Amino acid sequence: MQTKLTQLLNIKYPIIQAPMFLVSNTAMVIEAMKGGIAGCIPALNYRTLDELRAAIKELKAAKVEGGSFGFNLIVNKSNIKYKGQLEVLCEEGCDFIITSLGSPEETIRQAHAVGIKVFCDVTDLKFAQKVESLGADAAIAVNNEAGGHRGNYSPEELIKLLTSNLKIPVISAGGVGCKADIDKMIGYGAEGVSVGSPFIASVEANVTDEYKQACVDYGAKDIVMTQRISGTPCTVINTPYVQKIGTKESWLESVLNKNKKLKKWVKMIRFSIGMRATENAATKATYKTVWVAGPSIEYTKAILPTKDIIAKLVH
């Protein structure tokens, strides 16, 4: 399973354990590295820069040959911690950074100056070509089977569209829950895959047992799109509570979103409320839960150690 991604990150298998808000942690990434893949954590999982710095040092101390670690950065204005997080990552060092939701130009410039690779989330060709022109080391093709905020193209459509127009490697994100899925994505032309949802039900994940068990009990047919978290369509498990509150924005939200002067503020408030709701769902056991996941939980049949989930993906 040697590809351009394994060469870029010096890993055994072409897999990135995807960064998941509130789910990913150092314990998961350490096990990922031991399993011969790359692990990634959202920088926003750490409330302070000191906590982020401590996490980097822990991962550097635990790094093994054939494994790799990185962090995800939200690079638009909604992340007021962005500049500080980038500074810490460049000072302490990591193998790669994944950028999301904005221009990666500054991140690429600063990261490359200290030898850190930068991969950029993209959902279409236009933005993929833009990040390539800025010097990105790879494009992460977020397709319509991804968990959370997903793209619009099918895995095959997006991979083939990007690989036929880009010179940098394409990493597919979404729709991978087993070895056959990895083989399929590489067959389409991807140099590797980013896998998130199957790791939610890992022993090491920082979420409640109820969240993990939901990924076991529900499957691909139970994943629905909702606008009730951040105002942007997001995939969640269709629990009785989600069915009760519905997946469409409310009448008032719809009216406010059509007002050009108020739209930005409504989205910011909705995003803030949604993030608090997601945090509560991940860390507290209540009946009012909105669990983010993708259709690849179809292959999640038990709560397992990270090393066993990796073994299922590569064998």
Ligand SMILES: Cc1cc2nc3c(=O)[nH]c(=O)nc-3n(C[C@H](O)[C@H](O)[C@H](O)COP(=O)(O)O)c2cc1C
The other form holds:
Amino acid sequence: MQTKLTQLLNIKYPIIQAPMFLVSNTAMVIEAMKGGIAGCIPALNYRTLDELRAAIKELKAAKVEGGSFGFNLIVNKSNIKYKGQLEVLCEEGCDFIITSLGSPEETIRQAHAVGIKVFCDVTDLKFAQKVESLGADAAIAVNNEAGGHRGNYSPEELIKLLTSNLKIPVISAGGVGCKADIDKMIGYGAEGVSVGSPFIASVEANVTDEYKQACVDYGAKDIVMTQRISGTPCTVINTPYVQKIGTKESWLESVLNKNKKLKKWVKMIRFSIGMRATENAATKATYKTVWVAGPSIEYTKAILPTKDIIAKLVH
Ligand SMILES: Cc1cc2nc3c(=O)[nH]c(=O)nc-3n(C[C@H](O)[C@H](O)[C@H](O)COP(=O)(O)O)c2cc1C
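Write the structure block of the form predicted in complex with the ligand for the protein whose form predicted on its own appears above.
Let's see the whole complex now, leading with the same chain.
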């Protein structure tokens, strides 16, 4: 399973345990590294820069041959901690950064100066060409089977579109739950995969057992898109609570969103309410079950240690 991704990160298998808001943590990434893959955590999973710094130190101390670790940075204006997070990552060091939502220019410049690789989430060719021209080390092709903020193209369409137009390696994100899926993505031309949803129901994940069990009990057909979390459509499990509140923006929101001046504020309020609801659902006992996951929970049949989930992916 040697590919450009295994060479770039010096890992055994061409797999990144994808960054997941609220879910990913150092325990998962340490197991990922032991299993010969790369692990990534959203910097936003840490409330303070000191907590982020402590996590980096823990991962540096736990790093093993054949494994690799990185962090995800939201690089647009919605992330008010961005500058501080980038500074800490560059000071402490990590193997790679995955950028999402915005221009990675500044991140690439600063990270490359200290030897950190930068991979950028992309959903179309235009943005992929932009990140390549800015010096990204790889493009992460987020397809329409991904969990979270998914793309519009099927895995095959997106991988082929990007690999035929880019020189940098393409890593496929979305819809991978077993080794056959990885072989398929590599067959389309990808140099590796980024896998999120199948790791939610891991023993090590930070979320409640109810959320993990929902990933076992529900499947691909139960995933719906909702606009009620961040304003941008996001995949969630279609629980009775999600059915009750609906997946479209409210009537008032859609009216306010048509007003150019108010739109920005409506989005910010929606983002803040949606994020709090998601955090409560992920970490506390609540009937308001808004659980983010993608269709690849289809493969989740039990809550398992991370190492067993990796074994399912590589064997
Ligand atoms: C619960 C959850 C949270 C996520 N949070 C983030 C995030 O904070 N930043 C990010 O760039 N991508 C995030 N993603 C997307 C993943 O990094 C990855 O692209 C996606 O999970 C791949 O699709 P899969 O779930 O089918 O494996 C999230 C996905 C899930 C399921």
